[in-house]
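Given as structure tokens, the chain that follows is alone and in the form predicted alone.
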Amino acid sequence: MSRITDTDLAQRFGTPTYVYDADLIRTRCHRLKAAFAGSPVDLLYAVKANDNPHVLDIIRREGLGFDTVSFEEALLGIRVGQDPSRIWYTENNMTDEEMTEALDAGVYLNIGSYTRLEAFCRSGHAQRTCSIRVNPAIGDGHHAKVDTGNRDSKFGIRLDLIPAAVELAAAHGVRITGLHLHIGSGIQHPSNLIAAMDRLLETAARIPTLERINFGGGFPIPYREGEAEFALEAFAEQARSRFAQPGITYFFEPGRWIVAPAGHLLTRVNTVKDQGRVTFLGTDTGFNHLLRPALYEAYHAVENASRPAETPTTVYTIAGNICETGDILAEDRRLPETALGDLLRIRDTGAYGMTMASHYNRRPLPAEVLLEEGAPRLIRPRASAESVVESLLTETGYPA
């Protein structure tokens, strides 16, 4: 059977549409497990990267646990069949209600502030173990907005407060069984992660109740043509010597690395506009569907899927259909001469694409399609304009 093309997918499902390759997701899960094979390492998929339940189910079946950052994500993980004990909930300014719901659900609570640890210790909840997140004062990431480990970050408990945190827990009969850090997303220098790991291990040596040490994630992918791939196996080999403390399970949280290359966004050209110095390709998607370029100045490769054999000769800026000057998906890209109706493929959008999408300008969300051995399956339909408006009217209680 010939492999289905993007043109076929666009004709069948319309545009804009996110397309995910299930086989590639599985392949990358296998590669991760193989890289750390023989070590006391467990892997947690970061749900915020892509939370489509069908994608989560694939990753769960591959044996990965889940890293979640809200009770809603944790609940979703449970609903798709994940064992609650294999779900970490890394809180960020959580409420007492969220804390109680998470503890009642049986997920593992990872606490990132001293005041939240105080609230947990005083809650009297039957669950009396937790992890604490450390701010290692070592940060990295593809953009300043995703550098989570620097000393001024809002995330984690300061290193100098960790002894007091352990004493606080012990005074209330709470066991600190986990220690966690995360230095950033899409790290640029793996040596920074190694340095942060060493810093966390120094702290861990002073906490005798530990059972789990979580080094976070941030494994990058090459978004630009010609960029080097993250040397996963070499990193795993370098990290292996640090998995030495007996009785400890070590964790990593690769999210983007698993799903980003397995997804792309299909969009149709509705406008070709020569503005003199810039020629725009106007599309039927926008930053409401793919926020990363506007939010992080992120780069995604763009290809003309309607003209795969033609030589790129013309420079275009790809614009979205949202009424904002900043709704630019890609600047100064060389493509074949492009016409109205051509199909564009925006690559490496399997992570932080649909999960960051919104109904801004009251636009419907894209469809989502999963490819299994090349065969497509619709896993989220695109809503009609009428249903999007009707949903808002219903949710706000506007009279019919």
Ligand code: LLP
Second form
Amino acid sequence: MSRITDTDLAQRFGTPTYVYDADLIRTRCHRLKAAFAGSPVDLLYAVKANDNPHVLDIIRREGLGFDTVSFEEALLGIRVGQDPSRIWYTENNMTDEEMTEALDAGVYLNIGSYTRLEAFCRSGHAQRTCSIRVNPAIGDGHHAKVDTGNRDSKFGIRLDLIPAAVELAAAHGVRITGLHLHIGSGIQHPSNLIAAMDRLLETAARIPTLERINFGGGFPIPYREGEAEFALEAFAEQARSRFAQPGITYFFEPGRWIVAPAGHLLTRVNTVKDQGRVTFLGTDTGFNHLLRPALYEAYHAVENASRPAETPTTVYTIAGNICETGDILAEDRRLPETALGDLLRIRDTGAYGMTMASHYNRRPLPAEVLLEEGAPRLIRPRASAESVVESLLTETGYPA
Ligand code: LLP
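With the form predicted alone done, generate the form predicted in complex with the ligand in the same format.
Then the entire complex follows, led off by the chain already shown.
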């Protein structure tokens, strides 16, 4: 079947629209599984990267478990058919209520603070096993805001407190069956992950109750033209010799690597403005739909989908439609001479695009379309202006 073009998709579903390629998501799941085949490794998908239920369903059917970071994500995982025992819930400032709900639901709790471990131990809940998240004091990531493993980050229990944490658990009849770390997202130097893994394994060797060791996610993808791919197979090869403790299953939980390259955002140019020094292309989307450039100065390649054959001759800055100066999606990009009505493709936005989108400026969320063997399926329609306003009035209890 010939693949439908972005122009056709925009015509049919309007803009802004996130487009995901189901086949590519599957291919990447296969590649991950193949890289770790023959090792006692289990793979989880970090739901926060893209939690459209149709996307989750594809990944679950590929045999991956889920990494979740809120009770809501865990519940969503169960709702799309994931086996609760294959859902890790890595908590952040979890409340007692969320803890009880998660334990009742049968998901596997990964506790990241000493005070939460105390609360779990004292809870008297029938579930008496959990994992603990370690702060390995080794961090990495594409931006300081997503470096989670450094010693000053809010994540994980300090390494030197781990023996006390294990003792505390034992004193309450709680078995620490898992040990976890996540050093950051979009890792720049995979050697940092290997070093953190070694640090975790040293600690693990002193905890006889362990059954699972989880090294987190963070596998990067190239966003810039010409940037090198993450050498997944070479990394897996390097990691392999470390999967040596009998009776242990080792875990990785990538999000971005699986879905980022499988998605792009389609947006239409509705304003062209020469401000003298900068020429802006104004679009019908903004940082309410794609926050990464504004929040992390993240780079996403932009292409003019209406003029695939034309030479890039002109430098533009691509601006969003949000009422803030910082709503810039891409700066100083060379594109073909672009006209009103042209369609732009913002690439590699399958991860942390829609999941970080908001209704800021009271705009609707983008639509989402899933391509299966090139055929499109609308997996989330765009809400009308009227329904966006009506939802707000209903949710706030504003009198009719
Ligand atoms: N595991 C844990 C415990 C995590 O906190 C994360 C991401 C992952 C796994 C998956 O990381 P990944 O493989 O996707 O790098 N919004 C940011 C990324 C934040 C990631 C937070 N944690 C961005 O757009 O770059």
